[in-house]
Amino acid sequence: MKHLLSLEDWSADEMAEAIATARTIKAHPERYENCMRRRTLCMIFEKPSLRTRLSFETGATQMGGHAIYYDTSTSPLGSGKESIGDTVQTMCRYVDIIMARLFKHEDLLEMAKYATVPLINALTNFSHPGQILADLQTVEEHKGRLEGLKVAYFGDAFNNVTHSLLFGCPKMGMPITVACPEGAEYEPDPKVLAAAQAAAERTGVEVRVVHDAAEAARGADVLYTDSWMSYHIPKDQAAARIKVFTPFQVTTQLLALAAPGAVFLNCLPAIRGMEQTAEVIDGPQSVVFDEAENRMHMHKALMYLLLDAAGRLAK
């Protein structure tokens, strides 16, 4: 069974197919309006979401399918009364495809052991593959290509977005520089960085981690940042984290160091005055709402491709 658990598992060709399919679905939604007829998506939510729920549920509906919102906080799974294995094996008798937005990546991998229908990672603490595929779709739409574009990421790099960028960008021939504070709690997982550097060697690009925002911004085609206060970060750490991350805030001055026509991305939610200034996120180089819209088109593409691979598309 083919799943999307992490971009580490997907090849450049598979990623390119997902991006191309998402762009086709976006341009010609009518061609796909019945491909999920009488097909059901189960959406497992351990973490709350605006964009993930709306994009998957709307996407399934637009392709003729039906989506079930399954909140683990009110379920036997969340209360510990039923195992992951029993839950997933039962679900697979009822539905055609599952997406899961979880805290622990290990729980997603456990689900995959038992899943007999396609499983999509809609976010874990380790990986956020669908988000980065939508991001790459957005960049390609605005820049006309991916290969050779320089990506710069700023801020908290020990997170799912950074890890998925590191898995994805080198495979697509995109050099990436991560600008973050020093320290294991702020830098990418060493195993992810090693995998990214191995992929970069194969495609002839560079992967770097630096501790100076200006160094990363110079000549960059894509500037990306993410929340300094992810869901798992206690609120009492906010003041300390703001102090640590402020040198990596994306400002108009930082943006001015980038290549002409550079675009700014943030996967949202965003706080103006923290990971970026209002002038940047609301400015002409920001594509954050195109990026948010493309979550839906990419999720439609992922459902289409995975259902097709499983032989479960509507006839």
Given for the second form:
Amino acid sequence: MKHLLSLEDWSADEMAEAIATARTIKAHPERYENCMRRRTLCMIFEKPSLRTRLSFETGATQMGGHAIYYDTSTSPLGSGKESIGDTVQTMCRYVDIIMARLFKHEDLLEMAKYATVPLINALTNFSHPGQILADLQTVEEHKGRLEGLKVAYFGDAFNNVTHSLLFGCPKMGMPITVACPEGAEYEPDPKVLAAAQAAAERTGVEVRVVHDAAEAARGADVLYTDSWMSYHIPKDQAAARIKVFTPFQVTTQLLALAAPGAVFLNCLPAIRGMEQTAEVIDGPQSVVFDEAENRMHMHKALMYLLLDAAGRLAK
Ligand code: CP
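Given the form predicted on its own, state the structure of the form predicted together with phosphoric acid mono(formamide)ester.
In what comes next, the whole complex appears, and the chain from above leads the way.
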């Protein structure tokens, strides 16, 4: 069964196919309006969401399918009364495809052991692959290509978005520089970095981690940042994290160092005055709402491709 658990598992061709399919679905949604007829998506959520929930649910509706929002806090799974294995085996007797937003990536891997329908990672503590595919679609829309574009990421790098960027960008021939504070709790997972560097050697691009935001910004085509307070970070850490991440805030001064026509991305939710200033996120180089919109086109593409691979598309 083909799943999307991490971009580590997907080849450049598979990523390019997802991006091309999302592009076609965005341009011609009517061609796909029945491909999920009588098909059901189960959406498992352990954490909050605006974009992921609405884009998957709307995407399923637009393709003629039905989506079930399954909140684990009111379920036997969440109360600890039912195991992951029993839950997933039961679900797979009802539904055609599952997406899951979970605290622990290990729980997603456990789900995948039992899933007899496609399973999509809709964010774990470790990775956020669908987000990065939608981000790459957005970059391609605005820049006309991906290969050779320089990506710079700023801020909290021990997080799912950075890891998925590191898995995805080098495979697509995009050099990436991560600018973050020093320390294991702020830097990318060393295993992810090693995988990114191995992919980068194959495509002939560079992967760097630096501790100076200006160094990363110079000549970048894509500037990306994410929340300093990811969903799993305790609120009492906010003051300390603001102090450590402030040198990596994306500002107009930082943007001025980038390549002409550089674009600014944030997967959202964003806080103005934290990971970026209001001038940057509300400015002409920001593409954050195209990025948010593309979550829906990409999720439709992922459901289409994975249902097709599983032989479960509506005829
Ligand atoms: N970027 C993202 O995953 O947004 P939500 O948390 O709102 O789903």
